[in-house]
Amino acid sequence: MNRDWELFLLPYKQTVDELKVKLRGLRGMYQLRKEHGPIEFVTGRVKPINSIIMKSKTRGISLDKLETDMEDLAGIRIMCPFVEDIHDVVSMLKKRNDLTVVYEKDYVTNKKDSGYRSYHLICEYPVQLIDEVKVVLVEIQIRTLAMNFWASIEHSLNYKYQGEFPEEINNRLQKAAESAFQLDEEMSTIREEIKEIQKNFRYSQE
């Protein structure tokens, strides 16, 4: 089917960019109140075309059914400093009247057998265009800034391996999620130390 593509991604392009300046102001808003702010940094983007009719083909979805069954056109993803705040910013995105939680996928209390830890929720927005108020799909990643390195590492690998890794990269893969793990559980234990740590140095800059 003929499509013009750019129209049809506006909406998404409008959510990403509306959603990144509603939670880095969140993220500002924290720092305000000088409390620690669950949010480190927040990215957004909409999936390029090329990889929609990529991921449309391999999944059996048709073009005409985009809107509905291809839940990432529009992905926005959160970095939190420890995993404990990854559920706090869960719990804060259920809680706007702004967003609609259509399902969520915890993988960082059930990772996935490749060692993928992340937290998805898939939600429904509200767009207001020119003449109409048009709800899409986005999909929000919550994740600590370990997971997000694993998992930019293994993305990467998967575009020249295509998800079948050599037994040896695969190894090495789950190794270091492993090592992603325990650094994010060492850096719980001393979690109230380095937010006490971090509102002192705020007060210090005044």
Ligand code: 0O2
Given for the second form:
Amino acid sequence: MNRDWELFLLPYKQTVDELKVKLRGLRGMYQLRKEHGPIEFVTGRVKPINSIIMKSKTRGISLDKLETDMEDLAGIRIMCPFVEDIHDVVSMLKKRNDLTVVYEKDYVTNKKDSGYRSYHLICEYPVQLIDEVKVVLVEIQIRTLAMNFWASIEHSLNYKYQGEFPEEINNRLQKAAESAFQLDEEMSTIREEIKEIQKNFRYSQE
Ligand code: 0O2
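Next up, can you give the form predicted in complex with the named molecule of this protein, since the form predicted on its own came first?
Entire complex below, previous chain first.
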């Protein structure tokens, strides 16, 4: 099948560009309000054509059905400082009126067998084209910095093994994912303790 990929992917590129600007803008708004910002940084990408073709083969997705069946042609990642920020960002995204959450996958509570943790929202986003509004699917992944550290490195190592790590490496990657999660939990505990100390200090000054 001959496809003009650039034309096909254009609404997805527009979606990624728009959402990156909107979500990065939120970070600045929290800073201005001098509130804790649940967003550390935001990235986004349109799935590269070779990955689309590879995923369509491995998942048995017909190239005619990419729009409906490949949910991550447009992908956004939101990195949060703390695990609890993930839930705040999810609630905030669910309340937005420029996108609709279709369904969600909570790999933070239910980690994948690989050790992968992240919260995924599959959303519909209406994008204005020259003479029509097209509703496209976008996958928003929300994760902590530690989850992102693990996932980015595991993903890059995966290219060598194409998803089939030897068992011993698999086990070590799972352990590394657990260490990353423990680090997240420890940072949250430290944060809570600091908040408590500050609260007590304020009371003692009143
Ligand atoms: P990319 O863009 O190269 O990252 P399912 O059919 O639901 O089991 P599906 O549809 O692939 O699987 O969705 P899933 O597993 O919920 O999420 C897909 C995306 O989540 C992946 O995209 C990765 O970005 C990320 N992900 C899921 N599992 C892992 C993992 O074990 N390690 C890492 N590093 N990332 C993971 P793609 O398609 O791999 O593309």
